[in-house]
Amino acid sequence: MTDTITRYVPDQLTRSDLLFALLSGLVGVAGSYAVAGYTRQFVVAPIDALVVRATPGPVVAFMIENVGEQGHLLHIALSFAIAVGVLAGTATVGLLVARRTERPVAGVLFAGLLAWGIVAAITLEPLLALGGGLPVALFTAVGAAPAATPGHDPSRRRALVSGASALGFVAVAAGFGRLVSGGSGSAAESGGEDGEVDEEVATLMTEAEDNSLDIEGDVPGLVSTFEEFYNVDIAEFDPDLSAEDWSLTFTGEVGEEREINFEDLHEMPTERRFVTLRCVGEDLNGHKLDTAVWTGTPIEPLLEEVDPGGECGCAMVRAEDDYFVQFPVEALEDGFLAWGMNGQSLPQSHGYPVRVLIPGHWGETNVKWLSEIELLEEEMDGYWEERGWHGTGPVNTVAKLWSDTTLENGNMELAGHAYAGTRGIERVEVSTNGGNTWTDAELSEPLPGEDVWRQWRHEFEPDESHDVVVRAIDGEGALQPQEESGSFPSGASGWVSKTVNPMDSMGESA
């Protein structure tokens, strides 16, 4: 009779071994999160940064245009998968060592040390790397333990119990990781709301509130809160910097390198400015357009110190997260080094401790987590230019149609914001018949500053569905271009249009 019993081969991996390896990778990533939180010391963070840098420009452009802000979920999911796969690989090697040497302890030690070494090399945090290495060693030990019945693969029950244990460990690690992320520093250290708003900022915010139009629909006011303000970064994990450790270095074509710290910055003349930012990658009627009151100091005096002759024509501005943008020095001279937002410290996600604001330019030029300004004699491509974008120029004029609401009196209210960078907004025109005739909309009073949006509102008596079109005229008298274009490569442009119905206050996209 043919022997059909499957015999256990010590130096050969089984399906259960592969399962234990996968569980080891999963708990290794969870262990790293438990000790590091959702920070740049988490093993996934450096991998995510590498994935972002390695993604080809055409792929980046496609994701921004077709997937939008949800695209970051794909690269972070890929980064998680890579981290789990790498640590699962260390457990696999450990199990092979255990099988071939018939010494489970040797395999466990090898897997644990290898996992710890890889996590330490990735994160540059040897102590925190233990959070990733120890769980890998533990689950490798479970998988490498001798089978309950010699000559056979480990039991299904052991695999099920181990799977449940792994899920439990992940849940506990998630709780610890949230505690670490939430307790990484005080508000003053990490940015954000940390005290009373200073009097000058409070006065400006009151002025903005007084200038806001009385709009029934869901349209933001003239100052965006921390939560409302859009946020776009090249990677998922923000730099975690302290004001005490921060410095800005001027390098390149300078007589002598100059470095200033946070205390030096505060000794310079302080200003409060309304500044609006618009994302170059947003849709034509998207919501990545916001305004805040920023506190900081002009950058021009510092540039005059390091380049007194004004010989350098352009500059590369670099950030702590490896982001970099190049544009003419004359644009940078109008810039602003900001350390406050709406009367509070900058939130970490908006560039704490210091960021750059460049009036009238796309949001991508307003570098967060500022670390270096390199003066150049010749132009060089910035981060997005290397990927095919051309968004460092002045912003396109736009009038947004963000609300169409049926009022209690039966009229319909149309409302939104308009923005044209430093050119300003002279008026907004609305058509309710597809562009055949136009009516001036009501505009909010202009706020002080050269780079600020305005609200607009128009009320009319509807009788049927209407094809609404809105357009803006900037402060130089130029009409917003009608021809529509996508965000790539130089920012979305065109007139915003929408079909609205008095029976449906939300309208229907056209």
Ligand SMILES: Nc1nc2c(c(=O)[nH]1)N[C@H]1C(S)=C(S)[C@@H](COP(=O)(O)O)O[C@H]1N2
Contents of the next structure:
Amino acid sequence: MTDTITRYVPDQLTRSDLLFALLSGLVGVAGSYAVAGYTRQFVVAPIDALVVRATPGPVVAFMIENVGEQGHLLHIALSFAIAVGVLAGTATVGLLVARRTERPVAGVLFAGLLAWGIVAAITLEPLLALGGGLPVALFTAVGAAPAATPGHDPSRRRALVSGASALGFVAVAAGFGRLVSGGSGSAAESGGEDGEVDEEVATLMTEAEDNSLDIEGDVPGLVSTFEEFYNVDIAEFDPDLSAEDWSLTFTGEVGEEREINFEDLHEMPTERRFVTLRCVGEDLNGHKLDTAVWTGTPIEPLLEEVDPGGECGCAMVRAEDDYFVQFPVEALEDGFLAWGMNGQSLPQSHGYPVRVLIPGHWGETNVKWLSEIELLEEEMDGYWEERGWHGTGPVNTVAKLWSDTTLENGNMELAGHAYAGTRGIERVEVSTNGGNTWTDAELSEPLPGEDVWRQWRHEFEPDESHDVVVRAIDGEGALQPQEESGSFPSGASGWVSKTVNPMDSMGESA
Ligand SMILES: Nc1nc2c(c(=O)[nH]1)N[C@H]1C(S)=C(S)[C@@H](COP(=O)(O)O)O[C@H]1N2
Ligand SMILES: [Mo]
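Beyond the form predicted on its own, can we have the form predicted in complex with the ligand?
Now the complete complex, all chains and molecules, led by this one.
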């Protein structure tokens, strides 16, 4: 007979403590997701931004060229792991405090406060940070609760039950978080949902449809839909801005600093323009090339008002996601501040509420979530240039071979788009014999605007297999260079080629 039941409180961390710490980290991240959704207020978001910024340039370039879109998955997985690790760390410290002071409550409070503080500090959302802090405190409490009897260690059963409830919590939190981010009515959903397309845009969209060639194969039209339009972001989490709070400042070497808001912008003369964007990082025959009808206002009058100075005649354009790119004021003067896309407000992923469009230059100059235009004294590297890219200049000329299809009449149809920035496209030539002879392809009528792609199509009677090559001639009469290079650092070059066979009629282009 024992007279008293002494409580068994180890003062070292046990293996099950570490398990509880890990569970705490998991539920902390899940809790943060439950209240914030997949937004910038989610604890993983700022960590991901840091990871992205800390990744060395050559690694980023390698990922873009070789891993492509899946590269995002890698850094987001790493960021998740870091978030779980950090919150598990706070629980570990809490459990240590509980053991050492023999006061579980102190440990739990410590862990909860620390977790809340860290989430609040990195997301700058003290209230939403409770979503991360409370679950950590809860699971630390379960882990810190003293076992009832010596010798009989119930931690295993407790761990099992807690593990199961943690999983349950994560699942519920995930469902809830999806509701929050899906139903927040944030800018993410504003594109395409805020009503009527104005008449001028509608006319342009109709013109684009009328000009589109009759292509049997799977080739996008002359205007890309929101779903089709490619996306390149430095961060996984887009800034979630409101038009009312948005402003643009002109700073640095200016005669007069100036700040304009969304209303000011709308009072400027409004224009609608077709503009094509192409990413310097895309493969030669890749699909990071798209066109929209944009609504906005020219930058030049605004620039004139601030009276830009500075030795280099160059500007750093900055954005709310800490993106920055530097290029000549001369290019900026031709630019456009856009708040509309295909007749809707900009979707969040394309820069809501305001983005820059620079005609004829690589995609990276088209700054989304614009915040500041700084006139510089001397040239500085932008975000991508720091990572070795040369992507601020004019685009390379390219003719894409996006489809080869055997038609019902037995003929073969080749089709795609061609783009040369502000030089324009004058001709697309197709060879079906490996470049021995060339034929002009059918071209879509040019759309209004100085920076718009064209569609091309070519139909021929195939024998067996054909080595198809396509090349464009730009509006200045220059032939698309034949010399091949990868996209890094200054854009892919060469002629797109593919062996096509009428037998495998469903053939897809390389
Ligand atoms: N603020 C910001 N602007 C940005 C980027 C970015 O990551 N952040 N990416 C740039 C790059 S590399 C390209 S190719 C285009 C892509 O624009 P889209 O996502 O609207 O197609 O935006 C450019 N503007
Ligand atoms: Mo890009």
